[in-house]
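Take a look at this one chain, the form predicted alone, written out in structure tokens.
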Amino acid sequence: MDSIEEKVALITGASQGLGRVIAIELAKAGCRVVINYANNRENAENVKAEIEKLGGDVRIARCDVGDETAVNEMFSGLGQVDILVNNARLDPWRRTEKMSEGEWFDQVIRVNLKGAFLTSGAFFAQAKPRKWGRIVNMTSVRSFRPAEMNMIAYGVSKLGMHALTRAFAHNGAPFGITANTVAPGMIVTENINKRLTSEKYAEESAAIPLGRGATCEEIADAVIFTLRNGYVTGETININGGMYYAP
């Protein structure tokens, strides 16, 4: 297994939510942290002397990853960076009454999809000349089942990141650097009473043959498996409760 201790770890959308407990783990795993956030800057903050109190290294880096330039502008100003963790995306259910369809699906591809795609370019190119690097790109499971009709961008950006972990993972083979996915089904953050009613958090969790959200410690268990293992690459780690069986 290789060591993570003191590698450099990007995280995007790490100002709440799974990014957040994903940038603690990787903090106490010993990885010097960057908390990547778009908007909220308190949050960042907030996430950055949580870590700063358990005695991690962290940074903060405000970008829209959606930005071209402003995601090279990131990767420029913040040197080398050995591990990048594609976990920003625009959450499902903040969609707006007054946007039309073509706009939200225009927004959701714009931060998960395309979001992911740039991150992984400016990673992969400044990785490459060290001949280590790692790359997870946090997925769903509703990469894989039909989406409700609200649901649909979703679902779209999500499988699209797959094809992102298998084109960045065969063209960084030669380079040492790995690529995969990491697919949970609902987990519990610290926002789900925001998305879900009582209700409909029970009707969720009866769907699931586990019959409970996963917590965040738990999907950040798993991305940690892929960073220190180095032989596993191009695959996808489905962490669900049961909810989608992989072949």
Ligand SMILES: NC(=O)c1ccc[n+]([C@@H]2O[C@H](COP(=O)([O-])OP(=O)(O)OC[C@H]3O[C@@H](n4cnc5c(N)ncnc54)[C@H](OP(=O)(O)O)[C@@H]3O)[C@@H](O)[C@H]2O)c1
Contents of the next structure:
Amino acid sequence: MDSIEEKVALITGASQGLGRVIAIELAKAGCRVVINYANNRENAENVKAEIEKLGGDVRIARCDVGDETAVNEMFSGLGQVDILVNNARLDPWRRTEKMSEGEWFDQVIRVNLKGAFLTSGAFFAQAKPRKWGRIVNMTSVRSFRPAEMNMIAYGVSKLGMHALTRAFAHNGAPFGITANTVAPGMIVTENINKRLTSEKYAEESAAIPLGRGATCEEIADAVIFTLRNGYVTGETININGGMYYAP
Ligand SMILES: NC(=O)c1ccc[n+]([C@@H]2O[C@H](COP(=O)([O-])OP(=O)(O)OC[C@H]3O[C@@H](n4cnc5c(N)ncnc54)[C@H](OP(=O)(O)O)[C@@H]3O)[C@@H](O)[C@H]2O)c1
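Let me have the form predicted in complex with this ligand next, following on from the form predicted alone.
Next comes the full complex, and the chain you just saw is listed first.
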């Protein structure tokens, strides 16, 4: 297995939720971590402090991943980046009443899909000469299952990321760069109570064969597997408690 100690890992959208835990777990594995965020500096500073407490090497990079200039500036400022985890997403529950269907679709695609496209391209260019790199795209079981009406843009954006994975896996192979997708089902993040009532959580859990959402640590473990195993590329790790095959 490849060592990821001392590798520089950029996790987009790492100021809360799953991204926060991936950043912490990668720091524990010895990576030098970069926390990306767009809006909430305080959250990002809190994650940085948590990692520093663990003795980790950590930086913060604010950048809207949907902004091409900002993405290129972020990569220029960071120097070497060995691992890219495309985790940032526009919160699908954050849509305002005023936003039209088309405006919402554009915004979701801009952050989730265009963002991952831009960061992957910038990452690829600087990782190629070193002949080692890892891209992990965080998608969702909603890439494969029919989406509810309010989640269509989200599902489309996540499915598009699978095409990114295959493209960067193919083009990265000659340069020792792998690309994989991790596709979770429900994840129990610190924000789950803001999105689901306890009744709704119980209802959604009952539809999962294993009867519960994943912990962020379980998902981070799948991410770390793809980082250490350099022979896995272009693949999807479905980690959803059995939701994928459930009727
Ligand atoms: N939660 C689940 O049940 C679940 C299930 C399946 C898959 N997933 C996937 O897992 C990943 C993490 O989910 P989560 O629930 O932890 O997400 P989350 O709590 O909504 O956090 C999203 C993160 O993305 C950042 N972000 C938003 N817009 C951005 C932009 N334009 N540029 C850079 N960063 C931006 C946010 O930072 P700011 O706050 O600073 O904007 C935040 O750190 C996502 O890709 C999601 O699709 C989640």
